[in-house]
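One chain comes next, on its own, written out as structure tokens in the form predicted on its own.
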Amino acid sequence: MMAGVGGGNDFQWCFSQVKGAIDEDVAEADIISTVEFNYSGELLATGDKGGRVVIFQREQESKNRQVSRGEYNVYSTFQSHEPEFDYLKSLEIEEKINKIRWLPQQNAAHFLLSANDKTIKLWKISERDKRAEGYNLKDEDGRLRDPFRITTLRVPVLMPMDLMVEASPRRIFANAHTYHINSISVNSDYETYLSADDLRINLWHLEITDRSFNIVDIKPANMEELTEVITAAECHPHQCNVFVYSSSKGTIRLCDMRAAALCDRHSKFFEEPEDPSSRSFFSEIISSISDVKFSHSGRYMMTRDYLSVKVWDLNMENRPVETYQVHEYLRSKLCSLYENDCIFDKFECCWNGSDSAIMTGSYNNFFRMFDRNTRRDITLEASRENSKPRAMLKPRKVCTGGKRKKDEISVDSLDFNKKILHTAWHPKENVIAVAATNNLYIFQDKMN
């Protein structure tokens, strides 16, 4: 069980380790666009926008050598997607990776699935320290013998060689997207998944990769009539035939899959009414929902917009039962956030793994973090300036006017090119990891 979030006695949290080049020039392609850990939190994956995935291995605990629970090391690297082009469109297809989910481990083996804009392919990880010698037909060099000159027959024999990690995709998953693919997500069936883009949602066996059953599709007749886009979806975490899916109008539909073969028509509707005195030009921009993620205990969803993260109880469609301000201090510059396009940008979010906590990302390479229990909240920082191992988080503060204490920052200093955007936590224990940029933060609560 997690305790505050808001520092105190109670619950503190620490630099662990930061993973990147520390250049001020950074490439586009080094970007991370998405952080997941797997079931058991013993690997994390990053994807990057130059279609790259980086898997992070968690050290084992040697008697002689006391790890900190937070040590990862690469395990495995590999280029995922390579960017295409789109001859019947004229469109480039970006290689950057939108969403990595990680598959239930099964054997050895571990399992995960990648997707660009339109391809999403399952990549297999597996590791080799043996490897076959004692051919009768091949030397060791592997050249081919005279079968002329064998004489004597051979058993090979395995024989130890140093580790080898191996990613081979195992499936690739094509053509069955228009738009750009913006979520992916595996049903606790662990058989089939479903992806998502702007205007549609497939549902796909994970064996079979030449056809998909569409599932959703709000496209309108005439594309004039469009008024809203599907941002994010997820599968329940416990009934394979229930998912979500939000809107950019800042709805959310329930659809269980038992009820049509098209679930056009949603078993709930989630919305929260507008209050008319708080409309503006921006209110439908900053409602749009960048992310919906179900809580472990499938009991609750949490769904994150412009300014705000709230928590929906799936028995009550007419309003969240919690609401948490991000960084309620940015409602005054929404117009120079609109000319900058930040206002577009689309922030994640998390559960801890016994759904008491929540974390997401701000600008300043700000994140914040929320108790649902004591309701209390903290601002943490993802910085290079406190990166001593085991060094205390401090509680960040911005100012929003009047005077500024010594260790706020003013609201009008925030560097709104520093984002977390993606943002993870352990399944079962206190380690979280934060992109920031081109690095990758893991920190970790406090151990006495």
Contents of the next structure:
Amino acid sequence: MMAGVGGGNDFQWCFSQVKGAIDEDVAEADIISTVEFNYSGELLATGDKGGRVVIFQREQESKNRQVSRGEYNVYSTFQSHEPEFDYLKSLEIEEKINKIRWLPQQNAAHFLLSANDKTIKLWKISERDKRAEGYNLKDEDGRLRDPFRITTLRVPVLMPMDLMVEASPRRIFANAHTYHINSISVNSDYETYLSADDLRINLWHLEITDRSFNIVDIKPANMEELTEVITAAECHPHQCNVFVYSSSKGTIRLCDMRAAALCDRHSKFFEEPEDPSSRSFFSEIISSISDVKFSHSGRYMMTRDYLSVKVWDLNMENRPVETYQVHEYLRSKLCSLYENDCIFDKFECCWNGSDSAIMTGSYNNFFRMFDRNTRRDITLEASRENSKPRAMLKPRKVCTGGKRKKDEISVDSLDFNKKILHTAWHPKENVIAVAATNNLYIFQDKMN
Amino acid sequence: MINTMECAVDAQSLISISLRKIHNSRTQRGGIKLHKNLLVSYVLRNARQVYMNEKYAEIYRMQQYEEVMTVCNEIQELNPLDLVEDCEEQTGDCCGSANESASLCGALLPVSHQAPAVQHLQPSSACSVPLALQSEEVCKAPEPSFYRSCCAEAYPVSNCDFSPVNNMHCNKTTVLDLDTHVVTTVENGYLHQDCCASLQQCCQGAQSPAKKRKLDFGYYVSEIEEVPDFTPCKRAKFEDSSYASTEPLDTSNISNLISIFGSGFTGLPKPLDSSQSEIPQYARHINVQHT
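Swap state to the form predicted together with its partner chain from the form predicted on its own:
Below, the chain from earlier opens the complete complex, with every other chain and molecule after it.
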């Protein structure tokens, strides 16, 4: 089993599975809003706009069938968040799951955090395959027995039962965010986590729900002076005192919690100067960062803005070390994308296990992978047409002008309703999960 | 410089699209999204800047036209032949450097339409400001301050249509001095001192140029804001309760996002040189040569 040594063209990506309805008519509640592998890659969680969480578990590989890879099957489904109504502000709070983050596994149960706009919940997912039978005070069907009828005592025994996976909310972290939560991130100390909204970042202890520490507050005294908001935040993977947050102005701030209780003053400030020749009406929008992710090594971080992905070395603040154009052909279409609101789409990005490749989504159900070593990139499509088992994915190409070659697709033919905002890469293997509206595609590398 | 986009959406339609988005966000589920509205307000600001620059340039051109027309009417009383002889002596000095500079606004002054033979204005005719624009001084190497223009970006300049009566090839450059507000035109090597460039205030003596400029822009800005197309939308205010905020200060400030336009966008990043006016710095240094 190879760890992810490079992505892109070095590997042959094959279709593995697709989850979700085939209907053309997509129910809004079924739209997937977040995808996340757990630390081992055994579990894959998705959240949707309807507030539900679906967890898939990988089958144990059969030793007999060397070619087959473990498939992901539904493990647990539960309703994480419900729509709420804030009576004080006459506001409806959407149940859409914005983020799911797994906790490292410490016992037989699995824990994850799920967040909507206002509330974060800690869920415990545990298996039950035994059931106690032979109670004294109640019958097998649960009815209470009359105490006076009990003449003997017996010790209940555990009997095997069909596997049942239970999800129960263990903690509810509420009422700490005035604005919409965009990020949660578990700290490497496994005791705390942070949650970020547009203007503030709070630090929580996983055991304590009735209070949190506010560690970043960028709200100006006069809201009319507001110039930027927080768009994403993440804890450093190894240094539990360090975290970063990105802004709508395209900047990233790295903060050290040892420096002060309130981390309004950054330790490092990452910003690439704007190219004045590319200035347009929409410069501010396309420079807004939609996602920030540390590499597994902790040495680099990656940011996604509307048209590109940038890799930053934490030791160099004045510019990224690598920039990858995701769909530069859209630069001349920004006006239309502004009119149809697509320019506000928030694409995520992710690293592979060895930090040698990165992946992000685009339109027309395309997603892009960049190999950092070879600098090669590939565009693939998540579609039902390529959904035969182990069918190899063919690289796609967008024709930007001139004569369209065979198999190329022109920019004007792209379907901007089919957008891939959420992708995830298995932490150890070349298995990827790609959310395409209401469907979840799983692709694997053929070599494995 | 803001590049125009491929679909020929002009600033005004972008403004109306943006305001519509802000308006629609009030009824969206989940409350107003602060991030999205902030980004929309940036587009609004950018479009507004371009729109105002266009409007200002247009108004300024109209202003120039009216003033010069007034002057030209007065000049017609003078004997053209006398003036031509005076100015011929100065062509040698003037031809070279003055041709380098021009201003968009001045370029569109149809000076020569009315008085093709008029080559020179007496300083006392239109403007009493001791502008030190005697022809000899102007013909020396001009200082950089002469070459500033108050006009906006490089809008396409129509070809010089001031065809002289004698069908000579019209080679005309115009300079507006932002500090003294004097427009100087050089045509075929002859120097014109046309007029004060803006309001009569400039002729009233030593006022600080920066202050005058602010007045001018303020004048024009207030005119522009009367444009009825989007004024009603601009005046719309959010309901206080429509935004997710517990603090009273929040609701009244956030919900009045539209009111930013009325208060001049104080909250958003200012242009590079914001100390003097709302016209971005790139708009101050445009030199246009037209032949």
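Residue numbers count along the first chain shown, from 1. Throughout, rigid core stands for the largest set of C-alpha atoms superposing within 1.5 Å between the two forms. Predicted model only: the values in this text are computed from it and were never measured.
Positional change of Lys138 between these two forms reaches 2 Å or more at the C-alpha, relative to the superposed core.
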